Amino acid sequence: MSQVTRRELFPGVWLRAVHTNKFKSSYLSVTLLAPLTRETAGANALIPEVLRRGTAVHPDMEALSAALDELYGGAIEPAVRKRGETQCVGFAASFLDDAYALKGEKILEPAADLLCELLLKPYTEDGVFSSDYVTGEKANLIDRIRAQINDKRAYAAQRLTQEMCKYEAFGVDKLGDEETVSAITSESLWERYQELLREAQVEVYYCGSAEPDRVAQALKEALSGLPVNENRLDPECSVRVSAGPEPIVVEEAMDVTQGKLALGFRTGGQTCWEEDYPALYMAVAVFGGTTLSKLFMNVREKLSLCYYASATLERMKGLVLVSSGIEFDKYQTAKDEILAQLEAVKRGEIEDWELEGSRRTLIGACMSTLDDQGRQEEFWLGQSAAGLEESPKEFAARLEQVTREQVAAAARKWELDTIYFLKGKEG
Amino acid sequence: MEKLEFARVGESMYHEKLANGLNVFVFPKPDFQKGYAFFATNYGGMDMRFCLNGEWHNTPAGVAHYLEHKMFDTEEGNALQELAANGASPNAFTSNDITGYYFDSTEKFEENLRILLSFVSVPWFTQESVDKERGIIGQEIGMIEDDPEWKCFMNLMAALYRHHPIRVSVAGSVESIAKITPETLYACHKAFYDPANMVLCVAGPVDPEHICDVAREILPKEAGPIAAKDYGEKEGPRAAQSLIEERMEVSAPIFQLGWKGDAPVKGEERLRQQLLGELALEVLLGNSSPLYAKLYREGLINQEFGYGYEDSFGCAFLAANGESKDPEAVRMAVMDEAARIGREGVDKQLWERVKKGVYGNRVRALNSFEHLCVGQAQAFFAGYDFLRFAELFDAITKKEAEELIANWVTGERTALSVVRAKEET
């Protein structure tokens, strides 16, 4: 069995510890909660990348390749997340469980000293980040910020989203812009950083065999070098209620054979923070989120107008977002059929198989989230960037009481926002 | 049933071959909420060509794919449809070798467990909802082919062989998939979908001697006649060609570098060979060895760079891809360092380390269900058992490592694809 505890090891310094002997490995993370901002967002993202560079200890990648073969293979990885408006910046590691190490060794603190050490002891010239290091980083992040166009699928989402949220933090991408991080030198870094260690929430997550108390003991060790602060920064989200008079339309033309329609909705103001969260969690699973979905049964299957046509939700931030590839003549039969699927969810045109269907989806996929270190990591983390204690077992408890009247309320509030609309080239 | 215990990742495997020929393999997991079914025919992209009864078929590309999509389909409605309303994730998927269908439930896992063997096993295609499904693969593959990276790849395969199928995609081209009717879909079904040519694993909070029942309950009582394939003449070492390169909408250009190995045999020697591949990429060109970080530094390849061993039926070869302003500067870079080891042999401390490296990964990704269940499925038709790596890990030696470098990560054997952007700047 699995046991879930959440302490503060300094202020404003969290640990979940998830205790379990399931898994063969050790999930641990170390996340820092920042506000999401056009300022800051490119140098947030750019921090982990440049500190999973070189520490003082292992001063290059090679050093550090050969610290997590000693672990077994450990693996490290710079995560850069966006929960609501709150940017996620740290660390996610696994590593062998204590349990398969060929000897009986310890691995769990040897690997929380290393991946704390990434985040508190850098590889430094004359007092700041090594140059070579941020100029390299930089041209990745660069890279990666223009290699978003190549997923024309998540593309069209999050251009939709920076469309809609144009006025709203939501807006900025998680990887910033490349006007911002072109911008970036080896000094301004380095003061964001310490902004950074100094003024974030931290979140320390770890799903293993190790018992809390030892987990807590080996995270204050080498968490010890974090600056003393009593008042970090709780994550805040903003929410807009109503869209406009009238759906704003994008439309952008590249050399794609399959064109892409993405739809941004309004939730009217309803997020993870109301009583009736489940019902329009599950409104949006029975629009378009499961194979068993509105959307999916008779936009791709029934009249084969597209590939793939499914919702997904941003639950703090109140964005019903619909996303689906098409042939660039079907751009008004595809948008038509879309809202007219919508409108059926509205009037509670759902049969029991859909209600059903869906509510045995959701609660399958909170119930296996504990099968797996990953996706359970990425649960409390969301939980905490909201501030919610909830657990999955808790929310499948009350998915389970969803009305179809619950559900036809929840969609009624949705309005229409954005449109945007890839498609080909002309000629 | 028959147990077999892999103490050292601490898992038993239990195994059954029942009377119809179908293989059962079971890995209870008490502590786990889901169950997860992996149901598999020796059959993928690339069993174009094959016998059945002394009768020579040569079908299609896309066929094995095509057929995945209809399956779903049963006499009253559509399996995908009755599997989802009970909760369960259920998909498929086609390789070069394999097509495998899949679900995982929390709840009513023997129900779905019937369903999903049930939906296999019992073809039903109409006139009608063959054709309707070509424009949903046809956007399928309109799709892929948008797909930079998948493009990539697929001329990697055109450079690396002549002849041999894997160079054909698996779902086909929207040409070869215009041939295909209800008639091609069950004569392939039933030369690969006999329960002797398929393989039924499950992970899960499970009875083994139960899922059995439930396979014996549903699926034909006796095993049927099955497709001999043809893959064409065997291949030789050279690759076909040694660059390739296409234009498209890239931010920065792609690459695929390729080094053809020599195909594998059947049975305990292909994992040892994968295992083999695997190191002797990890000493190359891997994240702690010094080539890796040069060319970091260097900035020749980004966080992007990735690289493994794959091989099928027939086929085996070393891939690493990535972004970079100098793809050639990369494959100069690769063959040189693997002529230094060639002259100066592996560093003996990275050999050690890499070694514990890739036994704790492969170690760690057994956590997932699906990777032991696909594993084993694969496994079980290339004639060996997944989790026996943990065994064979020890044996292998620097030198063996040194050798298949020296043998394989040749000038004759290489092949580059790149993909760049369409208009340079």
Given for the second form:
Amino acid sequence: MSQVTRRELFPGVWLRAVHTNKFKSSYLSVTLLAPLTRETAGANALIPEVLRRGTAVHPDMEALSAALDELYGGAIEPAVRKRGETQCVGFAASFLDDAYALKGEKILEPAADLLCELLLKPYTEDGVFSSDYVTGEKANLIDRIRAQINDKRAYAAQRLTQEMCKYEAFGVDKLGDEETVSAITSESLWERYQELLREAQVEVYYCGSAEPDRVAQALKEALSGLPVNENRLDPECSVRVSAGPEPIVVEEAMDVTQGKLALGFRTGGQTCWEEDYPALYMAVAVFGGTTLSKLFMNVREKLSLCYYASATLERMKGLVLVSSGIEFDKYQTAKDEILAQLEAVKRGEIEDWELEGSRRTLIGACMSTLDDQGRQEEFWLGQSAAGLEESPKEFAARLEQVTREQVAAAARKWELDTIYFLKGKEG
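Next block, the form predicted alone, ref. the form predicted in complex with the partner chain:
Here we give the lone chain, stripped of any partners or molecules.
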């Protein structure tokens, strides 16, 4: 059995502790939650990468590696994520649980100290970040931004949200863009880092066998160097209720062998904060979220119109995004068929096996979250960003109650907002 508690360590600094004896390792993360903006996304994404290069005590990767080896070969990795219109940057660490230490020594405290040392005591030169570290990590980040185009499926989904949310924070990529990253200097990054430490809401997460009071004490001490601020920023997310009068259509041509068709729908203001959220979640699954969904079974399998076709939900933003791979000349047929399958869901034309199969898949996914520390951390970070406290188990119980009519009613509110098509170059 695991017990989940949440408490405030300092103003705007929260600890969520999952007390469990299920795992041989402990999981610890510290995440800064900042509003996603074009101006700051690149710098925010760069900060954990630069911090991971060295601290005042362990000035390079080699020294850090040796410190981790002393913790039975623990690992600390930078993490940059996006939840709604909040950018989440920080570190996730995994290390041997105290219960398995060979000589009964404590591992939680030194691991928490090392994690917070990375965050709060960076290696500096002339009072700012090392220019070598900044230059090296800038090049790496620009490479990552450029490399996004190599995975055409992910690229098409990214371009869809960029076009659909052009005037909303959600359209900003979590890594920022090449132009703003190129302009970053050691001095400007240092300034942004100070701002983040001062203003961002801080989410600390622990999963392991240590008692919550001990975890809170260890992290209070390790984070004592954080600036005190009574008014740390709460994450927010704007929701546009309806689509425009006509869908925006964006076409791009590239040297590709397979077309990518991506469709973006607005959910009519339905988000994770609504009472009927489980019905929305199920509607996405029935439409295109599982291998039993209408898109997979009909558009892909029966009609062979797509190499793949699936739908995902952006629950804080109220968006449903469809992703598909098609032959260039199947654009119209595939698009019409995807929309026809949605109409079937809206009319409630859902077989028992489609409804129950989706329900079992979703509930299975909820419950399996509890068997994976990394996925649990992802889940609770999302809940914190949304200001929600519902556990995977509680959400699974709500999914059990969803009816066919509720699924159809949720889908009926969706409106097509944007169509993105990546096609080949003629010739």
